[in-house]
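Only one chain comes next, encoded as structure tokens, the form predicted on its own.
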Amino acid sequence: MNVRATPARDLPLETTGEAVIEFSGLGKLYPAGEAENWVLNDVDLTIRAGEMVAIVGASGSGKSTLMSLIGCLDSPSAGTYRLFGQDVSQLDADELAAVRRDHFGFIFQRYHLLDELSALGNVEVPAIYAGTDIDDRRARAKMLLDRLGMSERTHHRPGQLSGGQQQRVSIARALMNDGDVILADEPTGALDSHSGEEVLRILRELHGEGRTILIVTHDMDIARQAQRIIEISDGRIVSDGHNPEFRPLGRPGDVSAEREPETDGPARLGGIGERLREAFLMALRAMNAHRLRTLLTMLGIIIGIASVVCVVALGAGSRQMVLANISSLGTNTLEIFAGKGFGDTRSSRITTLTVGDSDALSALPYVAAVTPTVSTSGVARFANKEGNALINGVGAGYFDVKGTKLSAGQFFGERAVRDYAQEVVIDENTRDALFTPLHVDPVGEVIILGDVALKVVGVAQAQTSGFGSSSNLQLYVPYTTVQARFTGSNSLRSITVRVADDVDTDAAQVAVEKLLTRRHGTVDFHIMNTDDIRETITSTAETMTFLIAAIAVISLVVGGIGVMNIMLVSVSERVAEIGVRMAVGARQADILVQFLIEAVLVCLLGGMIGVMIAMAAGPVISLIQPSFSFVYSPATILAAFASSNVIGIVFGYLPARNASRLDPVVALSK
């Protein structure tokens, strides 16, 4: 919207412009419990461009409503505002916010300055919101500064500065975006005498430039500086007259400048930028003014985004570890037992399972390897040590499909096979058992297995996973000398299949099934599927993950909240900084954005810290507890990130909207 006029800078002081302000038949109404009352009633007024008018009255009398209405920071309940002529009911919330910020100064009685920011940082404020270029801000509010005898204290904050010249601040902020009408509310009521001549004496400098000047005051001694009198009483006008009195003041300089006329396009583009810029600081100031609060709130979030990552990376730490472990057992295969299952009472007479079949599914293009297996137990003796142990009759393929590894020797042949050698690989627990107490090396070595001499040729490292105790001695044989010497029997106790890797194992399967049943007439067989294992170890640490993880989200949810009570809290505690910034021109979207932006910053900033924890806590747990892994992806890190902004910008928003639609009267008052 533009409404601007020709300001009246050149007119004679005894002259006035064309119609500002025009009020007909004026009202506001408050309610008051169950009855109303009309703080202004059926007010008609008119001021001209180039007036310096005090509107005087007693406490209560309905002075200060007037003014809020004349700056556009409250809304009439009757009548007709004009500014400019434009009726100013017809604007929404952020055309009004346009008027204020190219139309008005305000200056108040308590001054109103924000805390975070110096002199020079609160003079800019309305420049930012109208778009201007940092470096013009910037120049204009040092000259406005030094204009006021501010140069020494451009970078002080309010609280380093006295009464006198924290107004002083509030008259260049009022000066900033060359508003034509400049609204002073009391503007020497919490100031001592002399500071208060000072601040009557720049306001009459000013209306001497041309501007239009509305003082509102209970001092009828500071009424007289003013060039008209109008005087209100139980919300009425009682008297509106020129006031004999009054001697205009002579131009002894400009206390203003003159600013570079707006622009469209890419200037509008780069004030946008900035004003997102400011608000990124603001937000920046306030947490560092609340440091603990903002701890506070961070905690929620930094506590759940550690924990889905810390949850997440244990999981996947923990799935490797399980598929290493199954892959001990073997990759790929399929353990063919004698019996319908494990139950079967039956399975120690069935005789079928043979080598035939082996040989029969060694043939098959989809079979890696084949490895028969029988199995006897027996005492190992060495020297003086012995021990019961566990006898695996095995093929030279065992070692390979097992992904068996060596410890120390070499693993025997099809040529130790094919010829019933005398030859054993031992497992780690029986050399601990039997050789490592005498300390001799037992590669090379004879050990006694009942009555038969067999030659230590290996050494296998103990298998990490399987059935059966891990303590057991485990020693492996070719198979053929296991059933030549100790079992006297040609059935097998099982054959183990690897499948070919680019094969599907519950495929290969459902082929083994067809070709044992052929060649033995009927199901006498039961077959184990390491696939079956570890999808279902797998699925059941996804399902433990996945619950972990939702408890983990769950205190995400929780933090969230936390955040949204703090924002809230915040924004109650702000009323007047928003205030303010409504009144120098702030649109909703601005303040919207601002408080939005602190509650992303602190989500974001709560998700790296957590994130941070959760990277360190990893390799300190490992090392108090070995057994587990931390496996961290990058993919649950940015999800981590992004959760954390989600997070801020939904549970930021309500507050944030809040603080928005706060009515600029109500605020100022707070």
Ligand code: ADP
Contents of the next structure:
Amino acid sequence: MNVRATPARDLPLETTGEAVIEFSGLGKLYPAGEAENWVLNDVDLTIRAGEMVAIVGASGSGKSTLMSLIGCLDSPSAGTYRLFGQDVSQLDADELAAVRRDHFGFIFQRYHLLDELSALGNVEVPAIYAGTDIDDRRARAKMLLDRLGMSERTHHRPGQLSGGQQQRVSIARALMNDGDVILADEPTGALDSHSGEEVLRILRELHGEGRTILIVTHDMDIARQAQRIIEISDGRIVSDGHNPEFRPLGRPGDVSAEREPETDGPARLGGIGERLREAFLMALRAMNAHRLRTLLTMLGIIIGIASVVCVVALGAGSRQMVLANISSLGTNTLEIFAGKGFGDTRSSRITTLTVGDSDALSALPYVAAVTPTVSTSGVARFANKEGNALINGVGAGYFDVKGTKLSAGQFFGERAVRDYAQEVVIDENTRDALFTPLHVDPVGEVIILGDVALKVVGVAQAQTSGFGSSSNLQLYVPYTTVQARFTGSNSLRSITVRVADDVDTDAAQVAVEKLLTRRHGTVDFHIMNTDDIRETITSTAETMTFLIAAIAVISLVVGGIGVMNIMLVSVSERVAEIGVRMAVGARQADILVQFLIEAVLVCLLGGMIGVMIAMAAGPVISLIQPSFSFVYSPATILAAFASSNVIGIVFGYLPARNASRLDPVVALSK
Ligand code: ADP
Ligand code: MG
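The form predicted in complex with the named molecule is what I want next, because the block you gave corresponds to the form predicted on its own; please supply it.
Shown next: the complete complex, the earlier chain at its head.
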């Protein structure tokens, strides 16, 4: 379809040029309520290269409809249209876009410039869709504006230009791709008479260069300047003849571009790159033009992404914290308590758990260590300081089983347990309460517990983790000493068993249950398995994380629907813009990509802000509530970006497709 206007310029007029436009029996039908309305009826018309034709008629006679059909913005309901000999009805949407891009230049009564672009930017648009590279198209746009006396105004927005100036910009745009045929629908209709004459003079000059010019007008004065006048009335051609008053204009300067032959391959790919770049810039411009709306649209995505990232980070953080806590319980340990359960009200009075049980258990082959525990409480005193303390009567293996760490001194050993030694390991809380205020090193000092004197042999690190309150004063005394000096009973609170490394904890638990049941004749104890606790807590934390993350994902989906909503509004607001783009040759894919990129950009930007908020929120929340810890992983953040991308594509697709499927003539009439 790349046929140049043949040089009809120097030949006499009339039927010498090649037939560009051939209508035969052409009709256009519009539904009008119940009835049908043939807006154009049985139009036979041939327009040859290099002609300057005025189409005149009353308002509503069908002139604009005829123009849309000629320009392939609309398709006829009857008859055939041959453009350069080819039947236009055979062309698909993209081929029609190519025809508009390569062969036609449109000039509208209301200019139809894009408000967000400068004069130069507007003139360039057709070349973007043609895939012309940026330097060439900028140079040509400048040259055209220059030629039309607009060199001073290249960077003005349409809103800063007068009507006549805007019309000149739109003429430059029509010439951008060096189309053979200029279609001008009432080009002077909105202009004062001086500007109107200017525009007409330009059109006559373009005709002088050999272009085919079609002007729609209802003004006979304008029509008289054309070479041929076609009059239509009620959708039919009523007269068509040569205008004897026509005086051709000279050729001041040819603006035809030296067209390079169209090539496939790299050049076309380069064109796609250009178009993508432009789609990206156009999306940015549109977002910038509606900043508040863009921000509000993003809000759903921002909140969704921020909460997903926060929740996942919090989940990871608490899992880490819980695991650290559980590890303070020791691994592979069974804790045997007196009573049937923690709820057993008699458990404090059950005295059946004894040192005998502990000894029996330690004889079992799958047991690595056993430590009996008794507990009571009392007032600990040193000099003039005192405090309520929990007294843990423990075996020498206790510290090993629990993984307790020393910060000073040492633990007591088997000998101390055997000898009822009056030794104590205090924790850091006790040290801080009794010794630190007096600036005394506790190791080697003697504290008074009730009325028993105990020598401090070591300081254990405070159990900041675990399930006991971390500010308790904890004292560790040989259990034999506690039984003899404090409780006066042989019974134990609990026995902690560390299972041998190569033995399954559950199997060991069954064996321990069997042994104790045989010894006691009844099940008057219960066993806490740290592995079970770990699993329960971990899986609970995971379930919680999953649940909250699911809620966050739902909020993301809602955010996505918000994006879709706003994009649909945006498309319907910009129908006219889409129409203009299609008229100058944008393919459906160009429009689709433009809106899709906009949706994706909105979502990506929202995702980015969301991630930043989440990253900032973590430290702030941990500052206020230290028990919350956030662990951010790069994987989560990448996933957040990826999902905002996906949301943009998924929820932007429908609006973008709607935009690309718009009928150019309908879009233009908006
Ligand atoms: P002109 O440009 O000569 O003023 P038009 O070609 O715009 O006239 O319109 C011709 C007739 O077609 C008018 O009566 C108008 O109401 C009708 N018409 C134009 N577009 C449509 C449409 N999309 N649907 C129904 N009727 C239409
Ligand atoms: Mg009209």
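Basically, rigid core = biggest C-alpha set you can superpose within 1.5 Å across the two forms. Remember, it's a predicted structure, so these values are computed and weren't measured experimentally. Positions refer to the first chain, counted from 1.
Comparing the forms between the two forms on their rigid core, the Cα displacement of Arg493 reaches 2 Å or more. If you fit the rigid core between the two forms, you'll see the Cα of Asp135 move by less than 2 angstroms.
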